[in-house]
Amino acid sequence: MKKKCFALLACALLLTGCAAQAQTQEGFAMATIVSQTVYAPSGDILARNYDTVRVLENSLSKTLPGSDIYRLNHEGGTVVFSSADTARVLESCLFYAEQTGGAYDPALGRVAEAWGIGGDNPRVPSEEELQKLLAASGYEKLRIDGDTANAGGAWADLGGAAKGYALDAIKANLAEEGVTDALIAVGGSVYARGKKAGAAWKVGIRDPFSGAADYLATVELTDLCISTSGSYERGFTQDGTYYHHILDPKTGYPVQNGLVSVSVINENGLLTDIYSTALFVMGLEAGMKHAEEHGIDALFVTEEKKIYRTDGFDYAFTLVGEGYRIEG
């Protein structure tokens, strides 16, 4: 009996370990690329976390109408939500907005629709133009009560946390299937659960100064996610000068403050996705102070080619890129 019970273990412990197989998917979705490796006994979960981004994008976009933010932004008045994860995510955003003293704002909707970068017709606004929409806009005007909120006559703008928050969703359902490693990434925002063939997920982080598919650095994460923000990821050359779409709220411009990118890591997608924007528009000086009060692992890369990095960002790192030196 002894023999025979042995026999069916190690039976269902091949079984099992066969199951789990890489299955990969990628997408279209936000915007941007969604891309899948998870270890899974089929594909179906492919499927549901890329149904999950759909549906989020059909109530956090803030172009495609019929969607809550669309008609909280073009309606007027107070709106009542569609989904239950528009009020968490505009909740978590008005958070942020308090703690990062307005340097994350997702009220800047008419400002950056001014800009249209992105867009096929791009363009720098007067100063004339550009103070009239940030006198209209600000995380400030925004009111939010359970499924009802008021934007005040600002345009909300979810662009920097709603690939964030699409990662802690899907994170959710692989918890909920049993799925022990993955790797998902929706566009600069990635999530790495568990490992890979037993060592934890490497991730690249890119190189603002070369092409897409060249890194700066990889890290080593486990039950981690990281986002990027970057003043090469979308923008525009007009009379020989590079406008990006990272812009300061309290001028209303693309931010110049001779950062290129910063990257945060933390258990929790959503705010990597936020505080990564936030930092970059603080600077290095206030970003690398803000973020050590607020135990925030975080790291920096300016025009220099110099890299910062916080106290807490001790994940394994590896420099890949040329020219670059590690200053902290």
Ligand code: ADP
The other form holds:
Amino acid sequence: MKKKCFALLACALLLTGCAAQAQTQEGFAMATIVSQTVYAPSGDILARNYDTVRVLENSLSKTLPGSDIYRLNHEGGTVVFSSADTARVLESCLFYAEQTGGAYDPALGRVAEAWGIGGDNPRVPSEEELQKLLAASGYEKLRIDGDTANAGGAWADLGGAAKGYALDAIKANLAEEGVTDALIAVGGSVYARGKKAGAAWKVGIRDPFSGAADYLATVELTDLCISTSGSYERGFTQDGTYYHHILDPKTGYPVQNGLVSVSVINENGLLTDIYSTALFVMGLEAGMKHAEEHGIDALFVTEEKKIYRTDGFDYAFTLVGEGYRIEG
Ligand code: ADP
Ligand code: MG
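Show the same protein again, this time as the form predicted in complex with this ligand rather than the form predicted alone.
Everything in the complex follows now, all chains and molecules, and the chain you saw is the first one.
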């Protein structure tokens, strides 16, 4: 009996010898967790993907001295980028800034810096300070020409775009390596490629009112990205008021419009990252209208635990959070 089992096992090993196995890795980059599950014959692709995220971070970070974006913000004048990705991302950011009427603004770095959210010493800037910083900010000041750019005195901040772009770069890696099935998360941005054991990937959307491990809902995705922007993600409380990291480009203050999170699903990772932020800024009514007009699949969650979805948002949506009401 023992011999027979061994023979069967050996056979199975032979059959699956070079087949794709689930390879997993968890790392930290872009100030968040990077987690990967990849079906591949070896784990080499994990290291390649992780490296891709870190290389991008080294160009796109606004806090790492020497990065393209750091130099753009601090050297003044026209800067020659060392990575071709930087101009590519910035160009896309400007496109979406215009398309969203400035709700997504990649040049709010000075304002974000004043709040210091996510850093060790967050604070509430004065109204006067915010007005001054806002006047020196805004995507209209950015000029890009080939691999050179000038921020016009504003500071670029790609915190709402880099993670989505990283997913697109990983998608290219996976395609190149012939990997058909994978699930990659860079913070609140997730890419589901192919399937898991023959079925679509089931991806959880975080419950804004619960811990990081609790889901509001699950969706089933194949070859799609999903990004969620939530006020719960980064913030601080002072004198009983909660201040979070998604800023209203018109006022310089954290957005307060009754929303707690927005999720966007699309093939394009960068689009999902940018649009989850942009629709959050627009608010439920204007955001819903904009999303429908631009064919963007989005889900809005309000402070009152009401859930609203665009017409195209299906993806086998299954509510698991408690106390929520689906309104549309
Ligand atoms: P997260 O970084 O948690 O994934 P988002 O994708 O929503 O969240 O991006 C928020 C980040 O983008 C902020 O931390 C800040 O760096 C930047 N940001 C804040 N407000 C805006 C805005 N209106 N437009 C573009 N970027 C913004
Ligand atoms: Mg975003």
